[in-house]
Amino acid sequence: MDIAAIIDRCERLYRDLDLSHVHEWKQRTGGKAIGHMPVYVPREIIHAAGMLPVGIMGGGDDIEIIRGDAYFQSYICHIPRSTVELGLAGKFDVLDGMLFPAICDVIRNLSGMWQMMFPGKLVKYLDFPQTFNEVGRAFHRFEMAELALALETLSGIAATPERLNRAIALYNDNRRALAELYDLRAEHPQQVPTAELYLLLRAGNVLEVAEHTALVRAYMQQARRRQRALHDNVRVVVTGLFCEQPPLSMVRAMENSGCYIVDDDWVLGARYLLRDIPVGPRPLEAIADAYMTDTVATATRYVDGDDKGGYLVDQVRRRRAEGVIFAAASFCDPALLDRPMGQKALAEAGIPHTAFTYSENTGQVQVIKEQAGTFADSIKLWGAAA
């Protein structure tokens, strides 16, 4: 499969609000599927209790919203909305279960009225510690045991301590796989335009994570030999699109306005973690423990004593990166109120930075690429924001 295949499918994955893949998937092996909202859910324990995990990021800008208005106040962000508004037109009819990781406010007000819509299947809110010490530990080892005992009960496979190796190891292997892509278009940004990147990702949330993996891998293979010319374009790091994703359109937009995107936080929960997690005798306790240390920081993700915007500091060194943009989805609390920390540390670090807001229906597009692009001209022209 060439790339221009490989981007096809994932494309079609993309836009397919209907969940066919999952329902033949469903189909071909008997097994049933938990969706799950964005940021970080641990996917090894519904793997190994024999379920499929499948990323639920709203509608995009596919689908209008109707009655998925109704249920939430205007001055919120839309993935919630579009999220209702699928669920309640049966597009998530497919689906065996929810998972909720504690994301907002938002996100546990629509665990409530999702248990409320769908009373027979799944819902569970997943709490995270706030106290990142050894009863942050035992409250979150806690946590992921009740979690797999849930999905234990509803597919009827244990998740034994051998199907929780074997999924931590299929997972590692994807995590290092996204990891080797970022670094490819770190590295290399014209041979691994942005929006490709963004397509792979997105194929992760529905399709089986060994067959996620061999498609990067497929894809990597082929853009190191593929010959595209080098721009003049500013190396920048995107951040605040952690949760709500942005449309295709926004990314392509963005890529085109004289930026080449080096790094970024979307599709986050695939590669919330910075390091393998250990396979061994109590690997239960092991992916709990790899939230508590091995983390990424973001907005959602509170540290006492963390020295808020210092990762983004470091991410923009290590990328070679001449500035930042943060764009976070309307009215997102958590990404709004960590910014000004992120640009206070950016400041003191002399690097350049510029900030605007989106949905992920939205219909800003130009107005975004021309605030991108006039973003990148003043970094040539002067080594700084105008």
Contents of the next structure:
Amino acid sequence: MDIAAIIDRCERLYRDLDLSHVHEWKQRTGGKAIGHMPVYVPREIIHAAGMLPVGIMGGGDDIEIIRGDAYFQSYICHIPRSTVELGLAGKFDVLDGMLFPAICDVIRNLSGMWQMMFPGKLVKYLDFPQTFNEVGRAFHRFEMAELALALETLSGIAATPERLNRAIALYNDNRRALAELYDLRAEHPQQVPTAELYLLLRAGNVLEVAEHTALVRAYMQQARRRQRALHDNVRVVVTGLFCEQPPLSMVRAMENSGCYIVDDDWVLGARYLLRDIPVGPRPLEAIADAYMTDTVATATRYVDGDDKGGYLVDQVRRRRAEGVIFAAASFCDPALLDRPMGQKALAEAGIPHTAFTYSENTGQVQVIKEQAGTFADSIKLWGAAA
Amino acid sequence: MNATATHAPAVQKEESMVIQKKMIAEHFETLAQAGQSRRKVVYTFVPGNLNELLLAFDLLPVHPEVNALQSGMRKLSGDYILEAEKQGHSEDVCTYVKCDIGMLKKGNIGPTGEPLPPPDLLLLSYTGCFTFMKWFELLRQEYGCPVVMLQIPYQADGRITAGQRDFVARQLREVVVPALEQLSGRTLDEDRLRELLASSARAEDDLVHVWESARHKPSPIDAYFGGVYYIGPIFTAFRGLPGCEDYYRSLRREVDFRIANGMGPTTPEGELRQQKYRIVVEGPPNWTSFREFWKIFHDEGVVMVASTYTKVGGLYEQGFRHDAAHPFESLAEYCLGCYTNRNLPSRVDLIAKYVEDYDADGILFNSIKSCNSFSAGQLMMLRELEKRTGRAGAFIESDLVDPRYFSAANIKNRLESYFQMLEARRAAA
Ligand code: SF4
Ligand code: SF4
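Since we've got the form predicted on its own here, give me the form predicted together with the partner chain too.
All chains and molecules follow, beginning with the one already shown.
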């Protein structure tokens, strides 16, 4: 497959709100499928229990919200509306269960709504620890063991240590491939346009892990050989988009505004762990422990100590970025409450930044493009945001 | 969020109100003198607060949500919120946080006009609301003081599991107590803690009697507008103290007196004896137009017979009591049991039960614009409740402390049609 074909496949998967790929996978394998909301869930456990993890990230700008609006008040982000819309339209009937990680009160309450809407299905809220000490570790190990049990009961396949270790190895490999992809883009942003990288990431929401890793590698192999001119663009990190996703048109608009995006936090769950999970005799504990340390910093995760914003500053330095764009879904409390702390850390480090909000179905991409363009120009002209 | 009002509108003074007023004035005076008296100050949140534990170490609690609601009632919150927005806070987020930060930026003047002391410790009791975590991350930057995180798992399956209780109790023993010992320079006196917990339980008994009095017709209390005063001492810095017990004893006496005399609750507009409709309310009140809001209902002869907001600091009437025999387990259970820590199906169950127990005519949702913890999913809850109880529901939107989001005309219009609907249903019945 050449790059165009790979990206075309990814875009078709991205636009496939009917989850036909999941239908096919189930038919082909006879297995079950488990949906999960952003940011992070331990997909290794789902895989080891013989099921397909399916990342659900709202409806983008491809669906009209008819019923979803009747479920939510006006001042709330968009992703729960489109998720409910898709659920009520039967698009998730193919999923045998749904996981709701603890990232904010909207996703938390959505888990209860799901219990009421789909009483026959497995609905599980994953209460990730915010206490990164031994007490938190014990709690998290216990929770992961409960999750494994619930999944095994559903699939009838035991997540044995062997199966868990195999899943760990596959996902380690996937994270390595994605890390390489991110490094490649940061090194040669002209070879890896962000819209392509984004679509590749999104494909990982539905493809089986090994297939996805192979696709990412096939893409990289060809992207490295690509001959494309490097423009005089400004290198930026984009942050705050860990849950509700911007429409593809917005991703493209940002990139066409004179910016090279050299790091970001969309589809963050796939890259949440910064190191390999060790394979070994107690794989379930290893999965739980990996969450406790060696992960990205993000707004939905408590930062102990006074290093708030430190991760972002490091990210900028590591990627040799010249500025940061804070892009948050409208009404997203975690991202928007976190923003001033990130801005403060950047200001202290002398790193320019700008901010805007969006929603998954935003039509205002021109405004966003202009803002990103002005930001890029100001960095080029003065080395700092105007 | 979550707490109660202390600056009562000019209502007819009763003994309990006098006690509460005095207690609060003394507390803020003590806070204002914390610097001189060298007493250590701990900021912490109302839901699932560990008041008895803090008192056992002789620490002084401050509740930022209470300051925010006070600012709302004193019409200062609008300016504070604008100040925070000027400093870069988004228009879209929880206004309690912005009100608190704006107040801090403008000198941190407390409700009695004296400056509040800065915290020596932020006790992040992370219960029932994600925003709490962000709030204290922000305050940590402002004050540069340590934070202790106490994570309370969510009752996602509608019950408290043994694992959850152990997790909280272990955090209390292994993380919170050592931090408080270090701060206060003394070791925990468990006997003192038990005494405080036993006192809490006595006050809780009296409060339950007060809530349950709303079964009477006419109801001697308003469990929402009046209720926010009733929860004042027990939800905040006083639970465990003799003054708190006095308050609830005297409140109970007053309620019993009203029952004996067939009286309604005392409201700013006088006694509400002619009660036309009985309503259960979900969601916090609006503080900036509190009295105006209350009057709309008073004028229609509506009495609130139960509310969920008054349960954010504990569901005592569902059986929970602080237990001196099991201090840590009972504190853990208390934290886990708060209303906003319950999943949506159990919130629906509880409201349906209130409708039944208190023979309510309808259900009102006051959906708070900036509070996802309460509001996300409320429309679905309402539909479910209408289906289950057959009672009529109303849904209005306002905010806790942002006056820009209280549209009196809109709310009035909506409520008028709601009252007409109640009338029509009654006529048809
Ligand atoms: S966009 Fe933000 S507020 Fe909305 S569900 Fe996601 S994390 Fe929560
Ligand atoms: S989101 Fe709601 S519960 Fe949380 S702090 Fe704000 S007002 Fe309180």
